[in-house]
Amino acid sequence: MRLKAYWTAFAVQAKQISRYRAAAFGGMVTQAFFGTMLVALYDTLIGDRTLFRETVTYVWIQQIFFRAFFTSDTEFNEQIIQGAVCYTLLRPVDLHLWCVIREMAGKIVNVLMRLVPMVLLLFLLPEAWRIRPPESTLGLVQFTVSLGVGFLSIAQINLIVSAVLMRTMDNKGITAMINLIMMILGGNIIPLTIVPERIQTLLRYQPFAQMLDAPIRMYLHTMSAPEWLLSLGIQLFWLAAMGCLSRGLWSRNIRRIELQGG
């Protein structure tokens, strides 16, 4: 029964988001424009052609999966603000897991709506400016698994924001702050692979790099089994840490939630 409820939550959220095709097209055009501008900029600034080609691939993967960073369950957040969350609280499910599934549905559908058109669009660019394929099938598998963990980490961040919303009734401040931190430390403004070597280790293992930077590194270079397990282990560690924090905040705030009116 509960499994059916979770699947229904995923399907309903996915169907609802898939309706916004015009918005998806507009987002795709925007990402294609900014991606092209960034590639042109790095073509001017980076003299090492090998590093440039890697950076081009980094930028396009970053643009293709851009919406995963900034997609959240706005419907649930509106329910919190308006008080309609009381109906959701009555569902006979693990509410935290239920919201994680809805978050994942939103991210997956948003990405799939942009993925194929974006990849096809890239073939209109000069060859040096196109995304390159992964080094191997194993590298693609490593990237896919790592990306799934990264999406789960972003979902946990969104649930932390929702937990704060339960107490403050306004999530604009923390959302803006979190988005800025994720863009800088997640590699969405400057690819983390081109920063100076002396701070690479610090940047590579901080939590926000596990969301997209870590998967991209696996796409660029197929890792050996020990190296991949280490990288995946770091991702899972931060996912568990953020999951414990978000679940703890949810449990605390749901017990104290107050609904007024009638």
Given for the second form:
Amino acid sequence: MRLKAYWTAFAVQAKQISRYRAAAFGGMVTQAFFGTMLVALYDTLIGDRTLFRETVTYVWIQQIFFRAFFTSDTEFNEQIIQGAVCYTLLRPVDLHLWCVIREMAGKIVNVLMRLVPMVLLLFLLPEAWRIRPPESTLGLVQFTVSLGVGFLSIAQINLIVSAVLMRTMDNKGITAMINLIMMILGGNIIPLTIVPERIQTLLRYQPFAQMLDAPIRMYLHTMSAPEWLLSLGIQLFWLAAMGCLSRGLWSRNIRRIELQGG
Amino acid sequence: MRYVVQAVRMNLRRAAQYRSSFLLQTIAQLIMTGGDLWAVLMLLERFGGMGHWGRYEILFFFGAMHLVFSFTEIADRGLGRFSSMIRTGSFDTVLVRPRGALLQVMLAEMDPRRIGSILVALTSLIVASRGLALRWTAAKILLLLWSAMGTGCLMMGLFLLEAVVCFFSVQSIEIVNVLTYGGRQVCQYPMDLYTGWIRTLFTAVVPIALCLQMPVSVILERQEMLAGMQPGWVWAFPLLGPCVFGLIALIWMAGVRHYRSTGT
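Any chance you could show the form predicted together with the partner chain after that form predicted alone?
Now the complete complex, all chains and molecules, led by this one.
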């Protein structure tokens, strides 16, 4: 019974997001352009061809999954500001979990809509500039599992923003700031794999690297079992930490939420 | 002119109304340009320089591009909001006022928050100029200002192009961002790091390389980019900016003449 309610939330949100196909296409062309510009620059900068091919693949995976950094549930944030959130509060469900599921549904659909056309679009580029396939099937499995964990931790960050929103009612400042930090420390602005060695070791273990950077590393190099479990363990550790934080903030703020409007 | 002063004052007063939001968004701007700067510094750290350019020279190009772009954005944020002006029909009120429509739209909204970006850009320019021990002469300062003016006009023209697209469709203007924000992204590095159609696009079609980068390379006393041209010639290139702006403004005005309101 309960489970069914969450499943419905997932399906409804997935359907809702899949309506925005035209917007997805416009965004995709922009993404492809920005990616191509980065690749063109790295082509000149990186002499080592293996490293260059890896960096190209890194850039494209970042561009394909880029949309997942942002919340897909703008409707809920809108509700908080306008006061309509009171209806959602009445639902006999665990609201935090409910929102995680909606967020995940939105992210998955957003990514699936862009995945195939984006990869096709990349075939317009010269061969060296295209994304390369994963090193092995095992690598692809490792990547996919890790990506799921990555999406879950992005969802936690998105929910932390919503929790702050419940108190401050100011949408733009905090959202912009968190999104930027995710893009910078998450490897979208510059691949974390080409950052100088000593800074890279630091960067690898911070929470924002667990979102897309950790999965991409598995795509590029298939890991041995212990190596993979360690990497996944770090991801799960940060997921748990951020999950606790976002749940804590939610249960505190939902009790004192101030409803707007009449 | 009095209208311009009035509009500027009004915009600043509006920004001052929401102090905490203003502060947060200024910091967000700082982080954004700071993130770009961080990426450049990381690349320089890893690769030493870029092509035949040293690290401070790259930093100089970066600073110049972002400085010009942020100033342009402060001035004409209103153009970016043009699509919503058309959608809500508030463009109609603009048309009935006894002032030029273009001027009104451009001054409709200013964005002083870009001060965050300007700080980052200015810092990198100063650090670069000290690191290079650049000998500043009156002619060099004049050339920098002149090319900044030309590039500013060019960028404004591109933002205006975005507004022209709005006459035909209020959606999918994101694609025009490719020229404005994409232009900034590409041209924060000297153009000779790129090859093929990218170089052609930002030299011949959207001449940021001519308006900004060639004058900058003359200021840096490097000849490679000029391809054997006399350095004096670069003074002519920034004029392309106002030309492009004028051309697009003409198209925009033609668009206004054919405009049909969507409002009620």
